[in-house]
Each structure stands twice: as C-alpha cells, then as structure tokens.
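Take a look at this single chain, the form predicted on its own, given in structure tokens.
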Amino acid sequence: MKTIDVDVAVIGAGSAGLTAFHAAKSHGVKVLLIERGPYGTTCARVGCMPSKLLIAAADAAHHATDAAGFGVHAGPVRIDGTAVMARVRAERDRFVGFVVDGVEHIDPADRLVGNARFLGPQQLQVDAHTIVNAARIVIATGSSPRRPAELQALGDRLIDNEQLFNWTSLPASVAVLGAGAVGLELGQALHRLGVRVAVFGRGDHIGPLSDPEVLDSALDCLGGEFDLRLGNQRFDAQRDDDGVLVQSAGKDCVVRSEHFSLVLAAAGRAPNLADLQLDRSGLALDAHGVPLFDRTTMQCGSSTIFIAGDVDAELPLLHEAVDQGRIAGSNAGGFPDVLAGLRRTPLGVVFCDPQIALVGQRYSALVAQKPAIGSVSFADQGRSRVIRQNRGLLRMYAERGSGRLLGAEMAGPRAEHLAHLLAWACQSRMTVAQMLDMPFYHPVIEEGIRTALRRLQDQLDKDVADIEHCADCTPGM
C-alpha cells in the first residue's frame, strides 16, 4: 500500500468537489481529488439535466395536445417512447461528457480513484491501495436516492430517478412514491408522455411550498391534471406476475388495490456518509450523522475538515453545491485563514407546470412576524392569458417599517424567471418602493410582480385592504 502526503484532499468529484478542488488549487497548495464512482456530476448524469430533457419532451406533447385551444389542430399526437428516451440518454451523455472532459484535464497525479474512509482526522485510506495524509480534508461525497427498506423485495420493479434515465422506452404505468420536487416533475412528465401515473404523498403538501394560499392554487392546478394523492396513511407494494400490486389508503382509510408496472421512489435523497467511517474523524455529528458545520465557512467545528454539497443535507441544489464547494475549497487551501464566503439568497424552482418557486425566506419562517403580503393571481394576467398559461398564484412578503422584500412563494407560468428577478431584489436588499421604480414592459408575465408590489405598497403605506381591481390588474396589464 502506497502513501501520499497532500495539503488538501477532496473526497468526491461532483459539482461541489470539483469546485472545491479548483478553489483549493488556486492557493498554490498540493490538492488530491478522490472519486469512487464514474466521473460526471449528479446534475449531469442523473439529476437536473436528464430530468429537464424528459420534461421538455413532455411539454412538447402537452403543447401539441393543447394547440386546439388556439384554434390550431395538429391531429392525433403520437408519442414514441423509444425515441423520447433515446434523446434523453444521448443529450444526457453529452452533458456528462463535458464534465468528464473537464476532469480528465486535471493532472492524473492529482486524481485518485477509490472509496475513501477516515483513519483519523487527517488521514484517509482509499480502497486497499493508498493511505492519504492530508493536512486538510473536504467532504463532498454527495447524496443518493432514498429507497424505502420495506419495498426492497420489489427488486428491479422498484426504481429511482438514477435508473429511470437509462430506460430505453416508456412503461405502461408507474406509481410515484413522493410528492416533492422529483416526484412532481417526473410524475407529471410521465403522465404527459402517456404513462398512467399516480403520485403518492404522505403529507398534505407538495414540493417545498409552505404558503397555504399558494399551496391551494398549486394543488388545484396539478391535481386537476394528473392523479395526485396526498395524506396517504398506507402504501404497500408487492411483485406480481408482470408488475407490482399496490395497496394504498388515504385519510378515509379506504384501501385501494391497483396494478402498476413499476414503483418510482422519489422521496428525497440521503447524504453519502455511510462509507466514510466518520467515527474516526473526531467530528461532532448531528442526530442524522451529518457533521456539524458553519454554513458561512463550511468548516466542521474548529477542525481541519470542511464539508460541501448535498452531503451536508442543507440545500441539495447545484448552485448551492458550487457555492459551498468554492467556500470549503478556498478555506481548506488557505488554512489557517478561514473566511466567511458568499451565501446567496435562497432560490429554488420545481419544473412542473405550473412551475413552483421559492425565493428568500419562506412563508412558514415569516408568518410569526406578520409581514406585509402582496399577491397576484395569474388567472386574468394579460400575457398569461395570451399564451393560455393563466393559472397559479404569486405571494410576496415584505418587512413592515423598512419595506424590504423578504421572500416569495409562487406557482405560476415562467416562475423560473420571476424567481430570479425576486432573488436578485432580495439579495440587493431592495425595498418595495425601489422595486416599483424598476421598468416593466407590456405585455409580459413580469407585470404580475408589479401588481403584487403595488398591493404590498398599499399595505406598507396605508395598511389598507388590497384593491380588488387596480389599473395594473386588468386583463391587458
């Protein structure tokens, strides 16, 4: 067994790990990148990109079916599941190729393949071939889909999103377990591609929404399109001759027995920590076995160990993983100078239709402060009606007194774009009045933001009830 001495060892070559590696290298120190699996980030290989490819195909099918609403009749829509999945896999592999090319440009002397585990706070063993003595260590091992233990007997009929994107065709039916972001995105996409789908959620919420009014609007939109079952008290599944027999029960406790081709586990992801032997790291861990860390420096306690990305179970989003990796890597490379890094305004998007987005502080975190609230329905919003995507609700929250925008929750058309504008405003600490000074073109969906802002300003200035039909709320505006 050989021994390597380095200044910084980065465990994991995903989005967080690669960013941490380059950030540490910028300090002119010796850095080693350790990866146990195939190169290619979660986002490129099994997450953001392949899911959006599937959703794009589903949206194309939906638009073709919905064209009659514009007076355009395209004829019967035929979905070629084999062709759909061939494009998903081909484009996915292209994105993965970009990542792999980037990794292969790293000096081979700075890369090591194998499973790393702690022998001590500054020592790792990689498989049975290498001991790594590292002055500092960055843990960036990512996460994996949660697969319910009680469903393991389903064998290959229990799948997760990491397996779905290797399909060569579409199944006849899928029971989706989980009504979070992954369950909503994939469930609706498969439904629009002609797969019989039922999405099962244990609670009464979907995605990340906490505002009850936005939640009700989203439920009305999504539940009206596909089979969305919340408040499940029971979900049992067993293999049968050609698929899976699912028995479920909602709040009424009435048991339903149905046959599906597959069960898709979409109930979140778990940090990849089990193989690290963290008990030898000397780190303090939380109740779930995740190292305690400072989110501004990514340092674990006062140790020489840093953490970044999905493995820290904070915000499993690519842009957050990159930011965390940059902070962790820079602090590991520049140690003992440990500096607070930029943590941006929280921003999350679920790519269902209508899209769901959260910006800044959530309603649930603000409700006790009784913030001013401005809202807009997209039902009669001009541009939304023009493109026949007039559904959903935006609610924005502002601090009384200062008038500063604190956050927003929404379900509506083009929410991915609205959310970016609001996130920039939050991070710039803009007030409602300052936002109203910004230009708004006509007719665009962004005018809905102005409507909500005017209602917010009414509350902040005069503490009066919302005006039912102000000038900016008319169908043309």
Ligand SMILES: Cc1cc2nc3c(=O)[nH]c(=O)nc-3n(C[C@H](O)[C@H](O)[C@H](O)COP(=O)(O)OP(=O)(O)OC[C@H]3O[C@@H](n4cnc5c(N)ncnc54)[C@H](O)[C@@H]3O)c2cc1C
The other form holds:
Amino acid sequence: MKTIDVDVAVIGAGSAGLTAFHAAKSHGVKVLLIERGPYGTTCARVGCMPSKLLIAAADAAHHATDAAGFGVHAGPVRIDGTAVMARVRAERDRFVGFVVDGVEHIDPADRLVGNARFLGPQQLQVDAHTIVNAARIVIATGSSPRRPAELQALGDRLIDNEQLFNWTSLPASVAVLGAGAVGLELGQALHRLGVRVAVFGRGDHIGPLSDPEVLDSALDCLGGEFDLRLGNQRFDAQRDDDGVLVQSAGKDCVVRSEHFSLVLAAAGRAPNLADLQLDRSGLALDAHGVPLFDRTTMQCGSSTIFIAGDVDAELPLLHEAVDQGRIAGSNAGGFPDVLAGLRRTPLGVVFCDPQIALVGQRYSALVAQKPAIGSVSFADQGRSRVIRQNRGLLRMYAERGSGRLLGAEMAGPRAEHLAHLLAWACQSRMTVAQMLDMPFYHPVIEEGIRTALRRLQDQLDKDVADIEHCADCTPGM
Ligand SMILES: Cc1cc2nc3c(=O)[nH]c(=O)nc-3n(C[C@H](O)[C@H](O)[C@H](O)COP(=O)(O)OP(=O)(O)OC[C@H]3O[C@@H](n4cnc5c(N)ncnc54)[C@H](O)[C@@H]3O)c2cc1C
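Same protein, different form: I have the form predicted on its own, so give me the form predicted in complex with the named molecule.
So here's everything in the complex, that chain up top.
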C-alpha cells in the first residue's frame, strides 16, 4: 500500500469537489482530488444539462403542435426518437468533455482514482492501494437516485437518470415514480415526445412548492396536460414479457393494473455517505447520518473536516454545490482561518411547463409570521396571453413593517427569469416600494410582478393605516 501526505484531500470530483479543489489550491497548499467514478460531474453527465437537452426537444415538439392555436399549421408532428436521443447524447458529451478537459489539466500527482473511506479524522484509504494522510478533508461525494428496494427485481427495466440519457431511442411507455423536480421534468418531457407516461406521487405535493394556492394552480396546468397521479397509496411492479406490469392504487384504493415499458425511479436522491466509513471520522451525525456542519463555513463541528454539495442534503442544486465547494475548499486550504462565506438567497427552478420557481424563504417557513402576500394570476396577464402561455400563479411574500421582500413561489411562463429578478431583489434586501420604483417595459411578463407588488404595497399601506387608527397608539387612551 502506498502512502501520500497532503494538506487537503477532497473526496469527489463533482461540481462541489472541483470547486473545493481549486479554492484550496489557491492557498498554496498541497491538495489531492480523489474520484471513484468517471470524471464529468453529475450536472453535465446525468443531471442538469442532459435533462434540459431532453426538455428542449420536448418543447420543440410541443410548440410545433401548439402552433395551430395561432393559426399556424406545421403539419403532423413526427418525433424521431433516435434523432432526439442522438442530439441529447452528443450535446451532453460536449458538456462532459469540457469538464473532463478541466480535470485533465490538473497535475496527475494531485489526482487519485478510487473509493475513499475514513480510517481516522485525518486519514483515508483509497481502494486497496493508497493511504492518504490529510491535515484537512473536504467531503464532496454528491448523491445518488433512490431506487426502491422492492423494485430491484425489475432489473434493467428499473431505470434512473444515470441510464436515461444513454438511450438510443425513446421507449413506448414509462411509469415515473416520484413527482419531485426530476420526475416532473422528465415525465412531462417524455410525454411531449410521444411516450405514454404516468407520473406517480405519494403525497399531494409536486416539486418543491409549499404555497397551497400556487400548488393548486400548478396542478391544474400540469395535471391537465399529462397523467399525474398524486396521493398514490400503492405501487407494485413486476417484469412481464416485454416490460413491466404496474399495480397502483390512488386515494380511492381502487387497484389499477397497467403495462409500461420501464419504471423510472425519480423518488428523490440520497447523499453518498454509505461507503465513507464515517464512524471512523469522529464526526457528529444527524438522524439521517449526515455530518453536522455550519452552513456559513461548511466546517463539520470544530473538526478539520468540511463538507459541500448534495452530500450535505441542504439544497441539492448546482449553484449551491459550487458555492459550498468554494467555501469548504477555501476554509480547508486556509485553515486554521475559518471564515464565513457568501450564502446567497435561495433560488430553485423546475423546468417543467409552466415552470415552477421558488425564491428566498418558502411559504411554509413564513406562514406562521403572517407575511403580507401579493399575487398575480397569469391567466389575464397581457404578454402571457399574447404568447398563449397565460397560465399559472405568482405569490410574493413581504415582511410587515419593513416592507422587505422575503420570498416568492410561482408556477408560470418564463418563471426562471422572474425568479432571478426576485432573487436579486431579495438578496439586495429591497422593499416592495423600492421594487415598484424600478423600470418595467411594456408589454412583458415582468409586468405581472408589478401587479403583485402593487397588491403587496396595498396590504402594507393598509397595515400603516390600521396602526394610525390603533386605539392603543392614540394619546390619552
Ligand atoms: C436529473 C437531474 C437534473 C438536475 N437538474 C438541475 C438543474 O436544472 N439545476 C440545478 O441547479 N441542479 C440540478 N440538479 C442537481 C445538480 O446536478 C446537483 O446538485 C449537483 O450536480 C451536485 O454536485 P456535487 O458535486 O454535490 O455531486 P456530484 O457531481 O455527483 O459529485 C460527487 C462525486 O463524488 C464521487 N464519489 C462519491 N463517493 C465517493 C467516494 N467514497 N470516494 C471517491 N469519490 C466518491 C462521485 O463519483 C461523484 O463524481 C439535477 C440533478 C439531477 C439528477
């Protein structure tokens, strides 16, 4: 067994790990990057990028069909599944290629291939070939799709995002297990590409939405387009001749038997912790086995171990993985100087149609403090109607008293752009009044934000009026 001594070891060469590696390196210390799988990151290889490529093809098919609503007839739409998947794979490989190029520019002496596990708080073993003594360690091992144990007998007919983007054509039908972000995005995209799809969700929620009014609106839109089954009580599946026999039951408990080509596991992702032998790390863990950490420094307790990315299960999103990696790597490199890094206003987008987006604090976290709420329906919003995307709802939350924007949840057209605007306002600690002073062009979807802001301001003004007439505040009372 070989032994290597380094200042910092980073476990995982995903988006968080690569960022941590470079941030630690910038302190002039010796850093080792350890990776057990193929280089290329989850984002580029099997996550953000190939999923958006599939959605782009699906949107093209949808717009071609939908053009009739404008009086434009494109003729019968034909979807060439082989060509669709060829583009997805080719563009995906291009994105992966950029990442792999970047990794290959790292000095081979600073890289090690193999599975890392803890032998002690400052010692790792990588496969059976190397012992790494590291003064500091960054855990950036990402997450993996949850594959229900009871469905393992489906073999290669149970797939997840790791296999889907390698398809060479489209299947006839897919049962999607899970109505979170991944299930909604892939389920709707496959539906629009002519695959028979049913999306099964156990609860009553979809995606990350917590505002019941926005949720209802999103359900109307998405459930009106494809087979979305929430409140699912039962999901059994067995291999049959050429696919899978699914037996499911909704809230009515009526059992339904159907045939699908495949089952897509999209029921969440689990942090990659099992192979790390964390019991040897000396770290305190939460109830789910995730090390306890400080979200501003990414330090685990007062140890020399830092954590970043999906593995910490805080906000499993690409930009968060990168931010966390930068903070963890910089603190590991600059140790013992441990500094709080920038954590931005939370921002999440689900690329279904209409898009779902969350900004700042969620409704569920705010509801107890009774924030002022302003909303706008996109049904009659001018520009949304012009482009025939007039569906969905935006609700914005502001702090009573200060008038500061706290957050928003939405399902609506071009929500990815609206959400950015609102996230920038939130992070700048803008008040509703300040936002109303900003320019709005006409006719744009952003005018919907202005309508919601005006309604918010009306509520905030009413609060002031109520206080003016408050008996307790009146002299002499
Ligand atoms: C289908 C899908 C769509 C998505 N879409 C979006 C999106 O649109 N926008 C967005 O912001 N986010 C999206 N995400 C989430 C985003 O991809 C992740 O948040 C991000 O890639 C996480 O990066 P990471 O560095 O934490 O993990 P990863 O990139 O997975 O890196 C972890 C690395 O650690 C390695 N590893 C694990 N254990 C060990 C070990 N013991 N030893 C050595 N190496 C190890 C793994 O092999 C892996 O390479 C999507 C995810 C999926 C699955």
